[in-house]
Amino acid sequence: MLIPNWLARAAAQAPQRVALIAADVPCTYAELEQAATACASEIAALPIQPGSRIGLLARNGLPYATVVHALMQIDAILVPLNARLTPAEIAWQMLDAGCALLIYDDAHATMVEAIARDVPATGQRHRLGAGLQVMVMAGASSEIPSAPSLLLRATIDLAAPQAIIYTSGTTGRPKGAIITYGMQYWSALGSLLNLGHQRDDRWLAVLPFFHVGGLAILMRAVITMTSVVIHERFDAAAVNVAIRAHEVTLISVVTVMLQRLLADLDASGAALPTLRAVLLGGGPAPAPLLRTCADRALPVLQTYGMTESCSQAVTLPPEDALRKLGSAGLPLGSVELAIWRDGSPAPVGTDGEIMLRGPTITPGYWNRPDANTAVFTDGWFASGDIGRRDADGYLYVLDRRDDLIIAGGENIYPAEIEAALLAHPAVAEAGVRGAPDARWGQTPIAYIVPAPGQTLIPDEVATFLVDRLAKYKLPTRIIVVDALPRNGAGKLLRRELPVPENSRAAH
């Protein structure tokens, strides 16, 4: 299904409107298509092609943007990086995506030349507008499209990938799940239709665009003509100002940020009265907070969603937020939901798997038929998340799939953090589980079993993990065990380890 290229319409029908403040500078959306032209002219003349993959590392910011809008242009798939990770895992990213170039900002050029290192570079650099930089990747295409063919797309072909998003792997590896436009479209339409659409809106992104959450803000917006404040990072007191400076009505966080968002307004005593929702994702919500900013009236919609689902898939309609407090809502409008248990429905108010379908829903992951027959189930996505659904249809998220630590609003897979240290020579067995936290929420800690004949001493483990893992995906706590919890069939059974009562006590 072909419809037409949706900044170009914004800025035919629109071009005055402000698309994005970004630094508190507005941009039109004349003025953004404009320089998503430019920047796309300046990647066509380089050795790509058509369905080329493009990583990009790079701050939040108008330069960001700006080369997503490029890319759909030149009709490139983005490949957005986690900043976060290190070198190590970004580059193992790309090359299992066959990024053809990498796109990224003066601020992360240190780790670029570490990334290099490790992936197939040919040593070109090139210098883009608005302060970006172009590494070209060895095996990009030596056949240069001419640019007035891939310029100024008329149509978004929407079962066409836009993105293809990494999440982290349960077997130690991530899985990069392909983003069409048609699941950004549908999205964005199912969110307009839960929240209403109001012309003056303005959403203020504060999660990275390199995360789902983040990016379909950009494209949310710009599908229904609406702007978006940028913020390059979370900073409290400074999201609270903005809203309050720019008249911001929607909002998408994690736990976290709304414990900070709440702190920060008892500090100063402000109000926020033109946010009319506030998107909470990450994960299931603590039954206090919500209460909390029930008793404010601030209108709090808690959300279910993941990479796959191209963000929320269930969202709190506004009228249930004291109703039906502590449930993730009903489906978007194009979404199907279903528990299952052993493979069938699961009556009413009885725990399952969380199913999914719809145009909203991945067609897959890249270049992994085994994952994607795995979770696939004539047309239905098996979340791995476990859930019920009451009597009235909605959604109660009981547990982020079943090991997954969730460590202020960014998953951690265990199975990740053990590969990482079943890589240290002395290491036999590793078990990881999360652990409560008061400022991240949940962070992981270790149990280790030393090889026969070893002794290991967990600082020097500490220290062998930092390369390898990225830092929010580092143990708080590494403990020396004889032995780990295992089921009769030697399946290590996490949620036996125990909790240290001080968890975040020095390795």
Second form
2 protein chains.
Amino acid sequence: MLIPNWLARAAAQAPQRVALIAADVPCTYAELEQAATACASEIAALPIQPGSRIGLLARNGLPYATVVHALMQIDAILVPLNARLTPAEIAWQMLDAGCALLIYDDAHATMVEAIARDVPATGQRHRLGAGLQVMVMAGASSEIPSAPSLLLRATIDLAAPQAIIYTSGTTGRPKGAIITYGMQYWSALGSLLNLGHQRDDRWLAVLPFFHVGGLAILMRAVITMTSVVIHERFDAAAVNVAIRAHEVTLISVVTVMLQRLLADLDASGAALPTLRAVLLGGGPAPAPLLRTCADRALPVLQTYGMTESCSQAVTLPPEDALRKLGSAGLPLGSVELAIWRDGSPAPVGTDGEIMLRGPTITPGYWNRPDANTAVFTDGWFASGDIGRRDADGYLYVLDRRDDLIIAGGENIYPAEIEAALLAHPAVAEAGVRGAPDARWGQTPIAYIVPAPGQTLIPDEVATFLVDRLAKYKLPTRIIVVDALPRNGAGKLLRRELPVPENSRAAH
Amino acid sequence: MLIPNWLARAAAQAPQRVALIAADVPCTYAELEQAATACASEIAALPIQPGSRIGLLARNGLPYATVVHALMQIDAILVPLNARLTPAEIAWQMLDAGCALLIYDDAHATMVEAIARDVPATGQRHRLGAGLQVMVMAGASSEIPSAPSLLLRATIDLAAPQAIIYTSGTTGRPKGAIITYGMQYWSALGSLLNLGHQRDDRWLAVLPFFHVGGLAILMRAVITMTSVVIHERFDAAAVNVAIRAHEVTLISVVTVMLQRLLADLDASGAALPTLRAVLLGGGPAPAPLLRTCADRALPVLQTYGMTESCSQAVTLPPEDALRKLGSAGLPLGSVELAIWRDGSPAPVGTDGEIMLRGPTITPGYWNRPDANTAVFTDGWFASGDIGRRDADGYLYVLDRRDDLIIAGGENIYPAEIEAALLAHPAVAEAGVRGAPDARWGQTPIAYIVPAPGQTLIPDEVATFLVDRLAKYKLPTRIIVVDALPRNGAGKLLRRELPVPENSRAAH
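Having seen the form predicted alone, the form predicted in complex with a further copy of the same chain:
What follows is the entire complex, opening with the chain shown before.
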């Protein structure tokens, strides 16, 4: 289905309305469209075609938003790259997606030099406006782009991919979830049906745009012609100040952020009267935290979602914030939610796998027919997470995907860390699990078994991992053992790995 | 695209929320779903198939809403019949749509006996609950419905037709505009993006449900899980009381209703503090009326739409109510608006034909390939109305469709009245036009030329029309003349028909 280009529509209907406030500087919809169009023309002059994948490695800010909108105008597919990953991890994703270009900001220039060693870059570099640069990949189309195919698009095809966002998988190899324009559209409208809609809403975006939760804020704003206040990084005091200064009405956070916002409010004694909802995602929240927020009349709504569901899929309705404390709420808009056990719906109140279906769910993973076959059944997406619905249909998320570790809102899959450990010549077996952490919620800890006749020194293994894994994925403790717990079939039983008394001790 | 059944979703997520208030009695979403499901089962036991057209002739009220939702559950297509038409006019529409059943309430039982004379009815009658009856048509499927095909649907296919609504055409022969579920869905979301969305919104429905403007209120409510206050007929005092009693936030009216609401407010001295928007449709509004409303802080927003656009297509945003007084506003949601002259876009500020495109526009007329060819160009729907956009893109409707007469919000096409006049054996030529009317905005007046050697008596001709035309279409004056103004090609020039000094005089 074709619908009018969102940004063009916002620029035509509300040219003077503030689209973004970045570094406290407002940018209207007219200005944003002008910037995006100029950027689109520059990118269109490079060797790409409609459907080309374009990597983006940049801080949250106006340039990031400009590129997102520019790519939309030329039918190019955004591949937002997680700046917390190592150059090797990013290179792997770029190769998997077959990126034609890598767009990056000055802050990531050094990182890009490291990435360039692992990808077939041409050495060709171009400067875009706003401090952005482009590295052209050798695999990119060699043709000069034909003008008509890269015309600025007046309409958006809701079935077309807008982005490919990599998400770690249980098998350890990241998968590129395809995010269509339709997913963004239906997600935005589902959110608005749940939260209500004020034409002067302002959403503070402090989640990184390379995660779907951050990107969806940008999209939701332009779809609803409301405003986004962009923060480059999370600073509790700065966020609390910005909420008051810019009359922010909505914000999305993960647990660790909410804790720090509360601490800062305690310290400053300030209130946030304009805020009408705090969406809390990134894993189950501790009940005491939710109660504290309720006591302080901070309108926190738990939400459940993932890359594959284009951010929120299930969110607590505002009027149930207290009545259903601890629940992630009801499926949004046109999302269907079910709990399955052994391949069929489970009775009310029973635990089972959380299944999702609807127009906000990914059509599949990029070039991964195996993974698609594994997670889809009759259009139902198997989340891998365990949950339960109460008699009123409210979802309680009991456990995130099998063995998933969530550290400060970032998903970490043990298999990925184990694969990195197994790359060490002296490691015969590796097992990783999450351990509770007061600050981040969880951190990964690793158990390793030396190869016959080898000796393993934890610090040496930790050093080995540094170039291979993003910092947040590095085990906070590495423990050498003789054997790992396995079942009869030899499958690693990660939950039986012991949690050390003080898991935050240096490894 | 399949999405969860709206009513089932509302009943599951908000069972205790008020869905409707009819005759001051609230009905929750759980109760409405129960009633609709029971009604669906009764209808499904009659000789119909998925896709059968079902006529509905009833007053605004809970039974009407119940049938609308029931038909949705069994994939039957609603044909809402305008109770103001004559039995002959209704019979024509039922035959054109090939209705399998006619569902009606007790208030229309006598009318149905008259309709039955013009349609191949079987004589079979059934009673449904809630004072509704069903007449089975001879043309209906004779098969016993197979259970699986009429299972209650858990999902809605947005591309499927929900209704066929007849709309008068310039050629005089009504056309059945197909209204899909998707049109209702996108229309509801477009409205909500424009007006904002409060989860406790209440929309007062006093427009008849057999018009798209009334039906769309019912659909919008269930899609957004908000409430509708239903009035069976327009009574200004009762509406003003209900707005206060039920804390109504939104209402749709036509000009004549708004004038009477204002008069009643003047008489009672009451205010309507809960009302956040009054949508004013059904033709251009007089500027003095808009100014009076602005002076009284009544938040009136002009809107432009038609059956083929599933009600509102263009509406004034709330913040522009004063700044753009007189404008119908901006295209809603994903609607595209253009002004064309001679088959291509006209420059800004130029008058031309109002063209619409997008997911809220009808896919076409029922069994009318000729009409579809005539009104669609590259997906653009030609409204037949004349308008202009200002430099900011705001629409000003200059003239409704060629020669269209709008009386109290009802569309009247001169050609239809002329055809009825020409059926009189002594009428050789007939010409109809609108004349200003203080109460209804416009009323039709007729000019007739006697056949050679014949004498025409206006009162006798008026009597002749009574069974052939709905009451609101009857000319308020019939004038006998020797000739009608025509151009060189013999085409009737209706605008050159004189408007009598006192066009409200008895004919």
